[in-house]
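Only one chain is given next, in structure tokens, and it is the form predicted on its own.
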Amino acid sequence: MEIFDLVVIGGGPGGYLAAERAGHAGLKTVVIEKREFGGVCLNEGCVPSKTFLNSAKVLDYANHAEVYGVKVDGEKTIDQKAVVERKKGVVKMLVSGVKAQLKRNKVKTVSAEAFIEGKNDDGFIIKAGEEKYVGKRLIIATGSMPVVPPIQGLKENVESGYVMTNREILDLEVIPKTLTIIGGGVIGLEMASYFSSVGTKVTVVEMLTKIAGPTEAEISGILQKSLEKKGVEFKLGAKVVAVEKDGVVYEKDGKTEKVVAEKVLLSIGRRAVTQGYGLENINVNLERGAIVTDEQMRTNVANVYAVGDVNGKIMLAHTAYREAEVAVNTILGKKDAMRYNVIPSVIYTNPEVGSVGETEESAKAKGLDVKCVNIPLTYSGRYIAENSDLNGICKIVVNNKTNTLIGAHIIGSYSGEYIVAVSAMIDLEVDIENIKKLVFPHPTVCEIVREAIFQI
């Protein structure tokens, strides 16, 4: 059995980046992945869905070209098969890039299912295919999978293909005439945005009374109205009780109703993948099905770490990236820790939503003395020049005691690109007076942050 400084189980964002960083630092590293390197994010999540959404955005521009003084003759349609083929090309390129980076950093890659057999004096024994590897340290990055709740008829219709998850819908080569989406979270809304743009009649059934989960309430309200203008219908406060062969049955206000649809997307959340890897053989602690970790990504077992969706904290690829770096830095003896309060989130609909930190409601619930500013994105010249729908807003939350920014929530073009600047301001606890001295390029949409700061 070959002995490694580090064995990484899982080749998704958290796993492959941990392996890259460890290899670059000189640790003898092996990463084991049973499916495709790049994980859900590169193969069936973040990246593929963005190729879809960009195609929809181009189509939206074409359909509204005359607003911008551009004449486009003839019918504007989508070639779904071509969209899927382009998606495959993008994925292939990025997965190849991941493998090249691992090779460049002298990381051994193994395509097999890993199983932890136990521990000996040399380290943790991992069986992968016909081979066994020993790791002095172990990083678990096995990711997550879609939640399939015990709803009548759901499992059977998933197996038949009538109900899709994020994996199947991104390979769909024929646009359905009607689509019902169970769940009004990020994945559901992004797919609602895409398919409504390409001509599908979309209905979203959500158990909560608002969409987009923890997203700031006014922002989610604006997003809902924008999607409704595209023809998306929302059934909020609606509990799905059954899935039949031709539609979804739900209860709302004491009444039972049904939405008939050609296809159904199940998008109500994801759960950590912790079964079948032998975690019980080394007694790793789980809580609600996820691996328990501290701020250094350490588990209860010495020299065992868990990064990414498997720890159930914030299931976003960029969270996994940072967790991977924290874990490797801890292994190397460098002081580091996760700061989950500065993790940004983005909903890649059209318009985009970018969020980070506290909302006014969450800050007040924590007893913080805050001041909030809410301004329209029409303060930005570029935003007005490039958009026909001018409903975007920027909301910031300032801690009066520390005079620092602790939250920002924006709906509008490019918000997913510049929310990182706000994250940095929050993370570094930059004083408001110093933020006022920063120079933003003009004209840009990100100037809206500076405008909001000057309204305090």
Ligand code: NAI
Second form
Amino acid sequence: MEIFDLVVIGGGPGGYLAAERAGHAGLKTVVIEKREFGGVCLNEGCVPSKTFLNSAKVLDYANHAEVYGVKVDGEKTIDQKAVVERKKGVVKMLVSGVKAQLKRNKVKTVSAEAFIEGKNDDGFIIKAGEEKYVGKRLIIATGSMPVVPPIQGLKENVESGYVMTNREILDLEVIPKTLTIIGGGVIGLEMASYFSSVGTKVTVVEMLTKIAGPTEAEISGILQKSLEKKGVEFKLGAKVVAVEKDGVVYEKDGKTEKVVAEKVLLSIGRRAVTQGYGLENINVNLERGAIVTDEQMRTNVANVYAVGDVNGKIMLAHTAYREAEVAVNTILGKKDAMRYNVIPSVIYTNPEVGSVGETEESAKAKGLDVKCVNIPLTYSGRYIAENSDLNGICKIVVNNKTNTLIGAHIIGSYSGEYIVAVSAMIDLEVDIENIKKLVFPHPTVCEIVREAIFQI
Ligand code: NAI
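Compare with the form predicted on its own: the form predicted in complex with the named molecule:
Once more the chain from above appears, this time first in line as the rest of the complex follows.
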């Protein structure tokens, strides 16, 4: 049995980045993946959904081309087979990039299902295929899978293919005439944005009274209106109680109703993958179905770390990246720790949403003395020049005591790209007076942050 400094189980963003960083630092590393390197994010999540959404954006532009003085003749339709083909090409390119990066950093890659058999004096014994590997340390990065709750008829209809998850919907080569989406969270909304753009009649059934879960309330409302304008119908405060062969049954205001659809997407959250690979053989602690970790990504078992969705903290690829780095730095004896309060989040709908930190509501609930500014994106010249729907806003939250930014919530073009600038200002606790001295390129949409700061 070959002994490694580090064995990583799972080749998604958490796993491959941990392996890459460890290899780069000179640790003898092996990463084991049972499906495709790149994980859910690269193969059936973040990246492929962005190829879909970009095709929809191009179509949206074509449909409104006249607004911009462009004449596009003939019918503008989506070629879904071509969209799926393009997606496959993008995924292939990125997955081969991940493999090349691992190779460059001298990481051994194994394509097999890993199983933790136990521990001996040399380390943790991991079986993968016919081989066994010993790791002095272990990083678990097995990710998450869609939640399939015990709703009547759901399991059978997932098995028959009538109900899809994020995996199947991104392989759909025929656009359905009607689509019902169970869950108005991030996956549901991104897919609602895509399918409504390409001509599907979309209905979203959401249990809560607002869409986009923790998103700032006014922004969630603007997003809802934008999607409604594209024809999406929302059933809010509606709990799905059964799935039948031709539709979804839900309860709303004490009444039971049904929405008939050609296809259904299930997107009501994801759960950590902790079963079936021998975690119990080394007694790793779980809480509410996820691996318990501290801020150095350590589990209760010495030399065992857990990064990414499997620890159930914030299920986002960029959180996994950072957790991977913290775990590897901890292994290397470098001081590092996770900070979860400045992780930005982006919803890649059209219009897109970028948020980070506190909302006015959450800050006040914490008893913080805050000042808030809410301005329209029409303060930005580039925003007006490039958009026909001018409903974007930018909200910032400032802590009066520290005179620093603690939150920003933006809906409108590019917000997902420049929200990181605000994250940096929050994370580095930059004084508002110093932010005022920063030069923003003009004309850009990100100038909206500077504009908001000057309105405090
Ligand atoms: P989610 O947690 O974002 O949203 C699930 C929604 O389903 C919630 O609003 C919930 O109230 C609702 N729901 C639950 N049970 C229901 C029922 N019986 N009837 C009606 N509604 C019900 O989960 P989602 O969209 O599946 O995403 C999964 C994970 O993937 C999330 O952790 C998310 O952060 C991540 N993701 C992130 C993306 C991004 O950052 N842009 C894109 C896609 C996914």
